[in-house]
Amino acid sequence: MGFLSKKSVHATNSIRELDGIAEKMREGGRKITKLNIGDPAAYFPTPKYIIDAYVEALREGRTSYSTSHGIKELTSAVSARYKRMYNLDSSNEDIMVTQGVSEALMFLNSALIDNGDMAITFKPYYPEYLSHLKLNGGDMLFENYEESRGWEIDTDRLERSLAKMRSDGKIKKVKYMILANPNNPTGTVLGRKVLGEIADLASEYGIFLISDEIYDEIIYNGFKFTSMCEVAKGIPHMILNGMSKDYDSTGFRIGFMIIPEDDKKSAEFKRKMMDYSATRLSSNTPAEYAAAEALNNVAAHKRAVGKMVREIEDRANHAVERLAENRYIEVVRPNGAFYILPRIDLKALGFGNDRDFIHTVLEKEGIQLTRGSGFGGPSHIRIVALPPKEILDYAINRLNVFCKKRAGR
């Protein structure tokens, strides 16, 4: 018997898997351009009013443990934001503060999943959805975003799949269905009609619904965001969100979950999430006070996020245009978040898989990408469109030239 548990094999992160190689190359004097990490704070300084609130909390000595499920100032601010933006009525008892959405995923899977239990998500998906499920002994049932339809979800197909799960007896083991809107890694923004149909299906089949909305204000190209809470009223569901993306505060590690309904499932789940919050004592106390100020200072936030989103829109659209110049790449334009998931013609370029492709691009060109197979999208790569356009131009130009040379080898 080995020292490590068998389930520890699932503690992986494809987004960072080339970090060690890239760092050694950098130490050896190579220029490395990173297009793999979705960290807005690395390119857009966290707004000063949020930093000031953090410093003030430190100066006032707010450095002890806080309430396990979050200070009231923050849970009230979260409630007010969702009322203001989505007309959601929620109380402090409906909201739990976590150390990023990552901890929320850890909590919910530990609370809901026993060996052999199942969940449903949609390919391409955020890798941590699978990791935390597997770490707790669960299995994922995959549905799909339809690339040919602009990474849309076909709800008729979903309904047929759920009906088959019911006839096969699998539906009894399904504990939840999770989706990201906007999506990481495709940048897709699902519309109200599709979201409503998904919510209705979850209700019909008795599936707890989870919507990860961490990018809900990073919307562009004329698209409008609909929160799941707007279409799932009366249906057991949970919203995941936090300060990392919209509020440009990734390193603060403040996330939150909202469980707004009062049905038996939701009430039981809320109580257990309170228990899990207590197991790690509390989140980052001064960061919680800074987050409360960030949520409450609506005018300052609108100025900051508006400027950031306009720049992200410009950078993402520019990156798509440059990628479209490459005959070996097919790309769907994102309308939210800051990710692009191009399809690579690996056969024409002489690669067996996307893992070999990103390794070679890093080695030959010094460009660090992420393989699409880590998101359930083989033959794709994920590109983060956060860097300034001159950096994106440099990286994509090298990528395009690399593909051209490789195809003519």
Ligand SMILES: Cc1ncc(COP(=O)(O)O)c(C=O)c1O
Second form
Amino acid sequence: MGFLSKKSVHATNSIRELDGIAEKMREGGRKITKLNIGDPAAYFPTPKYIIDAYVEALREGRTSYSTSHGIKELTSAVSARYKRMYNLDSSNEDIMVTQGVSEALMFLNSALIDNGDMAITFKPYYPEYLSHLKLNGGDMLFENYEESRGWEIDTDRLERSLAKMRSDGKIKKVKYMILANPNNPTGTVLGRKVLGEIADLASEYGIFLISDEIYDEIIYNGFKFTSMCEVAKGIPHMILNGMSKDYDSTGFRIGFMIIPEDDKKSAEFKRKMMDYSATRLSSNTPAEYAAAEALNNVAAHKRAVGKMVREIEDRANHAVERLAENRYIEVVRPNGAFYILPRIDLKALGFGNDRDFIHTVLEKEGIQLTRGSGFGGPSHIRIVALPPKEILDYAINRLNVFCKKRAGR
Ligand SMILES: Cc1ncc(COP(=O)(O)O)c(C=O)c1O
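Mind pulling up the form predicted together with the ligand next to the form predicted on its own we just looked at?
Once more the chain from above appears, this time first in line as the rest of the complex follows.
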């Protein structure tokens, strides 16, 4: 019998897997350009009004444990945000504060999943959905975003799959369906019609729906965002969100979950999440006070997020244009978040898989990318379009020249 559990192999994160090699290269004097981490605070300083609120909370001595499920100031601010933005009526009991969406994923999987249970997500997906499900003994059933349709979800195809799962008897094992909108790693923003159809299918097949909307204000190219809570009224669902992206505060480690409905599943789930919150005592107390101010100071937030999103739009569109110059790359333009997932013609470049590709690009060019296969999208690479345009230009130039050289090898 080994010391570590068998399931511990699922504690992985492909986004950071080249960090060790990159660090050694840097120590050896090589210049490394990182395009792998989706951390806005590394490129856009966290807004001053949020920092001031954090400092003030510390000065006021707010340094003890807080209420496990979140301070009332923050749950009320979350409720007000959702009323303001999506006309959602929610009470403090529907909302729980977590240490990032990451902790919400740990809690919800532990609470819902026994060995052999299943969940549904769409490829390419955010990898931590799979890690936390598998760590709890669950298995993922994969549906697809259709690359040829601009990474859209084909709901007719989803319906056929669900019908098959029902006839196979699998549907009984499915505890939830999860998706990120906007999506990481494709930057896809799903429209109201598709979201409504997904919600209706979840309802028809009795599947609890989880919508991770952590990028819900990072929307551009004229797109309009619809929250799942707007189209899933009366349908059991949960919304995940937090401070990391829209509020540019990744290191605060504050997230929140909202379960707006009161059907039997939702009510049971809400109560259980409260139990989970008590197992880790509380979230970061001063950060919770800062988060309440971040959400409540709507004017300051609008200014900060508006400026950041305009920059991201410019950088992402610029990166797409530069990538499109590369004949070995096919790229779908993102309309939200800050990721691009180009397809690479690995065969033409003499690579067997995307893992070898990103290793070689790091070793030869000093550019750190993430492999698409880590997101269920093999033959792709994920590029984070947060750095300033001159850095994106430098990295994409090197990538483009590298591909040209490889093709003519
Ligand atoms: C879709 C998605 N969900 C959740 C997270 C993690 O969020 P948090 O910082 O709140 O743990 C990320 C981070 O990149 C993400 O892309």
